[in-house]
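Single chain ahead, written as structure tokens, the form predicted alone.
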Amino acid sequence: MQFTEEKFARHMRPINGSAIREIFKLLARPGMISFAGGNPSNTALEPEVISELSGKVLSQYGTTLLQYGATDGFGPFRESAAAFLNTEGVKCDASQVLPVQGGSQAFDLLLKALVDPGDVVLCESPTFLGAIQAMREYNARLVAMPTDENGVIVEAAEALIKEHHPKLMYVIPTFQNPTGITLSLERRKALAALASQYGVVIAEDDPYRDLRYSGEPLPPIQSFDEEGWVVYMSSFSKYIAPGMRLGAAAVTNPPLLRKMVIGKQSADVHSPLLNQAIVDAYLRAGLMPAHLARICGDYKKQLDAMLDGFKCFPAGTKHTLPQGGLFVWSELPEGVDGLKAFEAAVEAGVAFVPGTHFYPDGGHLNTLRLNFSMCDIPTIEEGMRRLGKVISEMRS
């Protein structure tokens, strides 16, 4: 007897995996060069400091760390996490903050408690294929806000609330993935003013936060909230290493920490004690703010080169300017469609990720998506001639 489709659960047949990881099959080709993914820069990657770390940590814990642990976290990285999310106004204390396997956990771990199948899920259009992926896996319902330069249009926001009454809303605040756009301030008062009024839990992923290279940093929507209906997501995959799988989620409402830490049990058990243990040494040592600094000040030469790349596209091209984060993005003119500009683009030994992905109901297919950081500057320039030239051709 054959395997056939009708063997996966209904909610999992049309899933068909996230597009940048199909994309990155292509990246062995020799001379590839990628602006498809969303990693730090391998030069942002500190391995002697982790491997020194990593000796001092397991001297000083011994066994405890390579031992099951509780769920609810390591007890000195829960502490050293919560005074890092609050240097940028996060109201959180130790008892509140869950450590998880990435930004990503955290909100898995939110769907997992609060969505039932055909819940009403309120996103960004665009926003993370990730979470897109993610909430379809829960059979949740997603309902696209508009947005605009400044994120977020609040009262479009209200006005769906009334309509489709959603448990839970998705927001990336800060130089968001995929538009590299930032949520203004007023408008992240009025989305905490309106997750209390309306009773919508707010899952707000920051991960980007201190990717800053340019303006003010402004307070998490978190910040605003006072009955615990924003749950703040971080992570230090962006800042220390993506591939030890840590963050942290800031959760101040008592039942939903409970209900979160029930479904991580069935998960994962805990997040590995090694590793919650490494950054908490790496934050109490004080490393983090010359570390942000230095990757910051490379990040904003590879982001101007990206954005100086520009010139070599067609009239009529615009894009983001963000002040930080890891992506531009950009709308073509009308009439080039951004997946036949991948497929050519392949061939000229350029790759980026079309920007219809990260539509919950697709469509823009003349958008795409670009990323800068895992490439040095003369592999931005060639990149940004090649791309330009393909869409150059495809318009002409």
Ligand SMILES: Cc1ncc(COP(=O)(O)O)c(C=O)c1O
Second form
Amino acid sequence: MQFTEEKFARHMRPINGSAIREIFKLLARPGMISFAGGNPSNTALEPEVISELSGKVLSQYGTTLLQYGATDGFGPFRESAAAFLNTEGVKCDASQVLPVQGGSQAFDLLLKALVDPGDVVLCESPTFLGAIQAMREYNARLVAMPTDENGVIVEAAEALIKEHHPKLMYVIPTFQNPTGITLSLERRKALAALASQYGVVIAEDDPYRDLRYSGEPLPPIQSFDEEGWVVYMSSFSKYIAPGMRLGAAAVTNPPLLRKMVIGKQSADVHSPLLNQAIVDAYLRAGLMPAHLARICGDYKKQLDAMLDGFKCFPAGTKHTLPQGGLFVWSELPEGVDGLKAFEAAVEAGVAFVPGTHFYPDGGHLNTLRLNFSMCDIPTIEEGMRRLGKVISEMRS
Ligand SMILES: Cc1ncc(COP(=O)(O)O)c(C=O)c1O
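Here we have the form predicted alone; I need the corresponding form predicted in complex with the named molecule.
Entire complex below, previous chain first.
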């Protein structure tokens, strides 16, 4: 008997995996310049430091790190993660920190805890592809909140809450993926107020917060939350190493934290103890500030080179001016199809992600997302020249 599509759960049938993963297959072509990914630079990774800390914690804790552990996390890591989150402005103590396998898992556990099939989840549009996929896997109905250059438009979000009565809103407030936009201070306060007024949980996904190259840091939405409606999702992927799959969720609502822990028991039992202990040692050794200062210095130069490269693009091209993060978002002159531009760009040896993939409802064909962290400056300059040429030729 043949294995047919009908064997799959109904909600999984239309889900074909991340467009970016498909694009990655093209990147192996020789000479290809990639603005498509969202990885930290390899030069930001510190194998020697991780190796040293790994040896240290294994000598310190021995077999404890190699045994099964508690689902709610490794105690010392919960303490140091709470202290780290407190410095970010997040209000939590160690007992409210859930170590997770990246921010992705925090969101997955929230969806698992809250969302019934058909439930509305409010999200930005465009938004992070991984989150779109996760919401679809739980059969959520995605409703897009209008945004502008200061992030989610609060009045529009309130109208959607009144219309749809969602349990959950998903927001990436700082250097948003894919746009690079940051939610303003007033709107952070206002969203926290809406959450408690209407009883909506906000999933505040903030993995880029410390990759700031200019401007002043803003307090998290969670810092304005008095009642436990905002779940703050941090991650060490972009700061230390995505391969370690470690993040920390601050969940100050005890029943919600309990449900997420129960959801995690069946998902993976617990996050790897060795990785929790390594990141704990990293934070306790005070390595984070100097590390962030170094990588932000490099990323700023790469971002500036990319922004400068827009001079090669045809008149009428718009782009965001992010103060941090890993992405620049561009709107091509009306009528230029980003999907066709992608095909032509790959032929010319440069790749990006067509912006349409980040919209839950598709459309917006003239948009694209560019990542600058994985190329050195001469490569960014050359990639922007190639891309500008391709897009200029599509116009003429
Ligand atoms: C907005 C956003 N959230 C979450 C993630 C997932 O990161 P993690 O490695 O922490 O699961 C990413 C990764 O690109 C992201 O851009």
